[in-house]
Amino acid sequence: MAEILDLDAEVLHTYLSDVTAWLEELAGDQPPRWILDLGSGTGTGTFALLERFGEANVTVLDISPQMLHHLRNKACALGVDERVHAVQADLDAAWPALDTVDLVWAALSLHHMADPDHILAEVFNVLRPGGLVAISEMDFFPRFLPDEVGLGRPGLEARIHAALNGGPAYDVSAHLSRAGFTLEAKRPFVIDLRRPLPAATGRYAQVSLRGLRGRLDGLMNADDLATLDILIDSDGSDGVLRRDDLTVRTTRTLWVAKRP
């Protein structure tokens, strides 16, 4: 998990820059000085926000001590360790005591929570009046392969996603409203990366597709699974590590709401 999160940050750096630039616009003449990152993982959002808001400090909350250790090491390597305050916490349980913050960031984490309404009630309490909460969710899992990939039958990746059938995209608007927030904006960010791609793209595709492969037994035919195994495991030109025709395509939606 730590590797896929780090790869996500590296490959989607342009997207993260666009998101934080938009948040800077919405913050106007009150840039955040204290930020709270919920379910921070390895710090993808943390470090993008610190880069954008040069005077800010970030408190990161995550249930995993391993993730927080990884994040602290990255903060030291980047020279921002004094601006990062790591707290281990189960967000579905009682929250630790926190100081008031100006911005709360939750990236691809709210849908993992047992009770999103409880989470956002806690966010409301810790956020200053007029402060912003920014929540991003993935509309669909990233796609990497050309449409023609498939053993005698094009469209392998489309069949993978149809087999897993994640259902409709997660929407947090109603949760925000019930918690007392005023929705300021909802914006989809379309990610469509083409050549030249970041150097880590092949590994990003490999790790991502390997994660999907573990859920596909019994859901796809043997030829499709064999083709996917070659794509993931081959060190040759037919494996994703060496293919020169990869892309990265997905959409992430960002909700930004204000505490009245």
Ligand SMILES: C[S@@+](CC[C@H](N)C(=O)[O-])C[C@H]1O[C@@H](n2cnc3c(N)ncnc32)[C@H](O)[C@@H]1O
Second form
Amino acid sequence: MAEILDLDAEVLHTYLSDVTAWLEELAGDQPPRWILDLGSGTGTGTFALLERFGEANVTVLDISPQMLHHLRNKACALGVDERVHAVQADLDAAWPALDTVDLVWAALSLHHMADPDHILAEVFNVLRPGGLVAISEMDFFPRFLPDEVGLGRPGLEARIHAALNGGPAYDVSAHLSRAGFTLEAKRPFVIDLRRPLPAATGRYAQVSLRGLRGRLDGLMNADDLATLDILIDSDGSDGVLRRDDLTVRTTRTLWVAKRP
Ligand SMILES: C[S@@+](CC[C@H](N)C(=O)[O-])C[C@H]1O[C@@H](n2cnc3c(N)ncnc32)[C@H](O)[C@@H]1O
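What would the structure be for the form predicted together with this ligand, given that what you showed me was the form predicted on its own?
Every chain and every other molecule in the complex is listed next, the one we just looked at coming first.
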């Protein structure tokens, strides 16, 4: 998973910059000095937040020691390791003691948790009064391919997602209000990247589609699976690594709520 998170950070850099600029606006004259990144992964949000809030420190918390190790190496390479404090913990279990923070960031992580109400009650406790929690979730998995792709039958990518049936988008509004937060804003960020695309887009598409391919046996017909295999192959001339007609289309929703 670490590779796809790093690719996400690279390809969706503009989105991350837009989101942190919006948080800066919402924070007004009290920019956060201490931030907690819940389920930080490899630091996609951490580094965007450190860049936006130049005075801030970030506590990164993740269940995975490998993710935290990777994040620390990146922090050292970027020269910001003194501003990053790693805590390994399972958020579904008893929380470790944490200092009070001004902003909690949880990107693509809350839906992994067994009990979001419990998580948000803990978030409430760790935030200073007036502090913000920002939660982002994906409305739908990114789409990369033109509609015409499909062996004699266009619409391969739509069929992939129909076969996997991702279900409705995750909504955290009710969890936030049950925990005592005041919802400040719920905002969809529509991502629609066209050429010229970031250099890592082909690899991002390949790794993403390979992840989906692993779940598709028995769910799609042989022609569709064979076409997908060609698309994710690293050597073939028709693979996504070499195509010049890719796009990146997805929507992420951000909830920003305040501790009264
Ligand atoms: C999809 S990744 C998102 C990473 C990062 N926030 C981002 O936006 O790229 C989800 C992260 O949540 C972490 N995670 C999942 N369950 C967890 C738990 N119970 N406690 C702490 N972290 C958890 C995973 O290890 C992973 O790094």
